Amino acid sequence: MPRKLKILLAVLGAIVLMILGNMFLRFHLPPVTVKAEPLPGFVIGGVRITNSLVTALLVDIILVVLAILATRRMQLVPSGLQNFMEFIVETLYNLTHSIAGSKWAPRFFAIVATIFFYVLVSNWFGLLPGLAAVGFCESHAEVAVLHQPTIWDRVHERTTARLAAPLPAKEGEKGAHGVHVYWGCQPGEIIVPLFRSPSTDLSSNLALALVSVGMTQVFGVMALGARYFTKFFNISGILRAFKPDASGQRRGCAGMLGTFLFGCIEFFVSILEAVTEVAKLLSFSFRLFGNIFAGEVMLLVLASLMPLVLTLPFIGLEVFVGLIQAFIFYVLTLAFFTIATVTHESQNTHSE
């Protein structure tokens, strides 16, 4: 049997098993929370470990293993995984070169390509069916389906946790005391997922945005030196009003006033540039968070209403959205890097 046919059959078999499993097994789905959930009992140095952090480390491991597997047997004529990865890397590098140019493309590429692969795998990781059903069952003393705890209950609540397997939460046989036994989490318990896509954690997205905006300033300084920061605090136009004009003549009152007003406009624009730079952090973070989080919530809701067969088109849509969001993060970061270097270099050359 040809190798490609074996791979195709294996993929189709996995899809069929995934569909059948989700059709006949009803998983205990986690509650929808915006904040990443701390894992019960996971504390390192006083810092509680969240499920998004665990997934981020797992995504890093996946990328490292993928890179090792693709390069462990390098061939002059690539094939298999090496050929596939070289195609993706070459495509990204050619796009980076076309935008940033030959001088800055080698310096930009390692950062923007790493961001692209990390965001892409993070986005797709959260789409694995049944992944949200693997976690810890957490029970609260006074929490039940039809009971809302009071403030006093919350103060005295006791939390216990145990690892829950992805088993159906349907009624089973009665126990020794006549109480119904449930698989997975018991009534009144909620499941804390062990894995959560880092893209659905606002803190993780903010960290990526800090890397993007921070490296923009680094490349800007590399291109212009300390003069780069005049972009955010430009008073040269105001000072120009009190200096002689281009011909060396002393400015009159009208000329001084006009130059001073234009200098004030330049100063106001520079302040707006500084505000825009800070706004990039919010734009980066909430754009990625909103799109990926909304998609996963939609899939969780659909999973509780219909079998996986009917949700497959929506899963395909979210796969496409995850790819587009990773590409947008990559392109915007590359554009910011390029603007911080090429634009200011051309302005500097023109002034000289």
Contents of the next structure:
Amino acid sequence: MPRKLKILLAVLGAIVLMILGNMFLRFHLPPVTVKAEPLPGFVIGGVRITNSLVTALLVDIILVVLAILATRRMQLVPSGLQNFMEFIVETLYNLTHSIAGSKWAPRFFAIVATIFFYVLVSNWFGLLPGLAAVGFCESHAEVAVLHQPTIWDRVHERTTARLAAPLPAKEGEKGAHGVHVYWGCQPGEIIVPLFRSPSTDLSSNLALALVSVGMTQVFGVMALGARYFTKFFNISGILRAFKPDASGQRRGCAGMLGTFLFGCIEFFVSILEAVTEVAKLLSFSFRLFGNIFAGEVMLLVLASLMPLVLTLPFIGLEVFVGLIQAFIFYVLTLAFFTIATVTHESQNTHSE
Amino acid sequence: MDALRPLGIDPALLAAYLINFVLLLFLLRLFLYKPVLTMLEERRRKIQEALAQADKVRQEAELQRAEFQRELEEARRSSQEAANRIAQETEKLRASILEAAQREAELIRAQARQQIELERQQAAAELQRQVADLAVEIARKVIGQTVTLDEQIQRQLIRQFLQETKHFS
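Switch from the form predicted on its own to the form predicted together with its partner chain and give that structure.
After this comes the whole thing, all chains and molecules, with the earlier chain placed first.
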């Protein structure tokens, strides 16, 4: 078969799929909620378990099962899953080693590698097709508020109105709290997905960011002792103005003023460092959240506009974004750990 | 913290995620990092050992080769020496045999010469005697039985004569 004909057939097939998808597979855009939805009936100790927490547990199980399968029968000549996992772990370890050095790499590795694996599997888990369609029907007031029509609803209505009448909602088949696909819900009810990627839940991201920033402080103190905190409150520059200079002579008035001003700048910078630590929490959690959440919403919107074909390239893109975000979280954490273990003075001499 | 609630940040959930992370950390450490890193370390050690072993074997082979080379050289040299020595000895032997043969030949020649000399002398003596007899005979014939000289005296005379002539020969 000539190549051109193949391409032509592929394009025709894609067009047919698009038309068929738009005729038979259209669905209403599910409510897009920034907050992870609590699952009805899942309450432990007064805390309503959210779908993202359930997914986080699932991610844990996936990772641990993979790890056990890979290392169950370790062989000196690796093959299959063992080889694959060894490759990933070794690559991560070598990168950690090249950044953190041989003293700190073994201590950093478990934390940064776990962050990488957890974030990666979370990101990719959210891309599983049909994940948003499986869940519980609910007409909770809180959820209803979140399901006010958005611009996407209007776009959706506009595009679907011309093609066909809105899909009729079927009767629920398994009762109010049974598992339904979206069109199986009662009118007025919306679907609460059973699974939601933990990366699209700020609680999970903030927890990771807390681990990252918190352990940065721990490693900083481990490496430098109490001296580590002078990074955040540095008045040594100001005090230097009232001491004799390097040659042991008393400073003149101008010299004292200059040194004092430089000390003030250093003090200000150190306060900025302290603010940066808090900002890191925000940047870590919102960067991951924004990237993954936006990706998933984009896929949903595209799928609601055109159920078939259109999302395929974007799923590929999101797979890539998921990997990159996991890697960024890993590398940034590693970099902050490493910076924290380097003394402030040597950092200065480096930059000067 | 309440301001963060609409964003989905809830202290209890945060704690749950933290615990979840720590749990995952320990599980992965137990089931993934430790076995894999141990295995990697062990593999590196094994490979290093194997390489060192190979290196050692190669060095040994190199040493052995040098040893063989040396022995071969030695053997070649000693055989060369032996050949040389044999050639020398052969030469010496040849010379000595030749010398002995020459000496013997010389001896034989000398003996032969002596023999010849002896025989010549005998022949000469014989000749002398015969010449004397002949001379006496001839003289008798010439004179014709007149010679009455004692035969003994005649012989004496002739011998004297011959002795004198000998000085001229």
